[in-house]
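As a starting point, one isolated chain is supplied in structure tokens, in the form predicted alone.
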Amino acid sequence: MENPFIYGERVTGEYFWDREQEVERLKIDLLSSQKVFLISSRKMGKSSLVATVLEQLEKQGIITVYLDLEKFSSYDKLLERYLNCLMKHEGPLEKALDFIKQLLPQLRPEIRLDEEGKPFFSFGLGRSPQGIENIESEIYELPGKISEKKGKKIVIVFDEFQEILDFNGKHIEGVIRSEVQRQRNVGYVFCGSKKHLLADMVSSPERPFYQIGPIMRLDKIPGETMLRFLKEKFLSANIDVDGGCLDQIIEFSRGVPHYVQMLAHRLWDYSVSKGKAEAGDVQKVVNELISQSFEEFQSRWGNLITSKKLLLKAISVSGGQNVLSKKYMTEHNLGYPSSIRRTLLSLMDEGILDKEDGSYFFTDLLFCRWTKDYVE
């Protein structure tokens, strides 16, 4: 029987679980062409409730387009994908060269080979003199264009939206919100999951972002949805479960979905052969896991300086709550509070660390775990 657990990927369909709430919030908020921001953290299944409201939406015959802007090495790259998503549904390059000139003729991409041969949009940057500040304006004005020319609602989504910030982020937020906020048929939404930079984009008054649209969160899965859905993805397959097992996963995930579906997972491993789970399997797949990415922590944290090792050691054994309190910095010999505050806020711009309700925790949990058990 095939494994009902997928972790490290989109999934959608019968694959995706919960969120129903937060999947018709999103999509009405589309439907009407908000702006939207969703913010979570890493491993909350952002992308695939993303991935989720999409299909949905194209069924309706809603034009979609995705980009996930880690991928991109520089701003010229990440318009020339955006043009080629958004051309993506005019057949042929030809095609859509005339339908762009149509639109606007004073963007001139040309049709170049990539690596594998495929045809592709490209502006030429590297050998032209024509500057991005002489393009972008027209390309984030194209998804209004195309919806008023095709008759048809369009929505678009930014993941991990927060790298803009990488490529002159602060110029291109005022150029994206010049174009967007003029699209009454088209829907946008600004992933990100480094929530604190996302955040001040939405909420800070003097970023052009500022209350463009609604804020929406990802919470954490509750434990009680999360043993549901283990219980029945494995007596489905009539597989005994030691209570236990499941009482570890969701203990050891901590509300995160990423880590129910690996666990569980693996765990399906373990115990489809011999038709149950046993007491103990939870903690051998967990020492697995660990003794898999073991060298990848070790050059994680050899690359860490003192400051950042002392703070996560003591949030991995004492857990992440009233770290600046006198307290906790003397039993851990942090040193001063604005030190402590400078390495915390480090090592969320470095995705390390994430935070909630006040308490600061792991993004990565065997990471955490193996910091707890493996650094003294």
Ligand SMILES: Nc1ncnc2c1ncn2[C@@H]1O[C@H](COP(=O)(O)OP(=O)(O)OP(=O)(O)O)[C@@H](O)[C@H]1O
Given for the second form:
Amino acid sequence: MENPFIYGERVTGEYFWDREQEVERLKIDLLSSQKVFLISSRKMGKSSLVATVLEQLEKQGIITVYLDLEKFSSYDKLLERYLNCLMKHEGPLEKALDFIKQLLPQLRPEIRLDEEGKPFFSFGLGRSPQGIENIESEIYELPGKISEKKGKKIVIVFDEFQEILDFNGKHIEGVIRSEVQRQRNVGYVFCGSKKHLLADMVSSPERPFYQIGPIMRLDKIPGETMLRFLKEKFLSANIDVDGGCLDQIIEFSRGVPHYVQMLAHRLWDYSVSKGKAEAGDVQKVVNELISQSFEEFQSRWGNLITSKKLLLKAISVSGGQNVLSKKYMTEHNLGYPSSIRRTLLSLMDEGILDKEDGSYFFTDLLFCRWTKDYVE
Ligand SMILES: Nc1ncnc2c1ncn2[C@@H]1O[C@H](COP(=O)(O)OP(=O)(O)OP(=O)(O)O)[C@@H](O)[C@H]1O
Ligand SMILES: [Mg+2]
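And the form predicted together with the ligand, for comparison with the form predicted alone?
Every chain and every other molecule in the complex is listed next, the one we just looked at coming first.
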């Protein structure tokens, strides 16, 4: 029997648990062509949620496009890929080329072959950055034109949307906003895990995306819900699981589905041949995962300045609540509140820490455990 737990990639179908309300809400918003901001901490399941929703919308005949902005080394490449994604519904490339010539007269793309020998639209080499600025609004306008021409709704997802800030972001925000808001039959999801960057985009009156649409925050999945899924899957393979094991997985994972799937996947591999999971097995699995990343954690740690090390060690041991209280600061010898605040912000910018309901936490729970157990 195949391992029923998957991590490290987007999950849908039987691997995607719970989230019924979120799926419904997002579907309703997108069917009415809203521009939704989907924000959560890392590994909470944003990409899987949108993949699930897109699958369902496609079945209803809606054209969907998904673009992960984390994958691009330059803005040209991003626009090029976006154009190709938008055009993939236009049939053969030659036909699509006619379509582009009609709709985007400035663009003049070439058809080239990618590494796998598949043809794609390229902007051609040597186009100056100013050249890109001339065509970008045409590309962002395209979904509206396609939906008009085809008489169909379109839904577009920009995953890790905050990455545009690395490419002259303020300017791009303005261009996207002005095109997107005119598209009555195109729904958008802008998602990402750099919560403060994204929240800033929609909540600051001076930013182009201010109040563009609903903000959806993806929360933890409750422990009891995940426990139910775990029990079901182990039971269906007749693996006899010691009661404490699954509770330990839930406790370690703190509501983050990625860690539940990761530990359950490993526990499954560990126990499937002996037909049972015994007390202590989850600890063994965690130790094994930590030892696999030991060198990476050491080098991550080695690159941190002392004030960050002190703070991270404190949070790994005592949690991230009330970090700025006198008691916490004295107990962990952290120095002045103003410098602690700066260090916290910097650790959040680097993606090492995150904050929820006033409490700071490690985004990487294994790194947290490593820091707690192996750093003096
Ligand atoms: N609803 C779910 N049911 C079961 N597992 C889930 C669910 N959502 C996410 N996961 C697990 O968490 C992992 C990470 O999910 P996903 O990549 O969707 O999260 P994300 O929020 O987009 O993460 P990132 O911050 O890295 O972009 C998945 O590989 C899967 O193991
Ligand atoms: Mg994601």
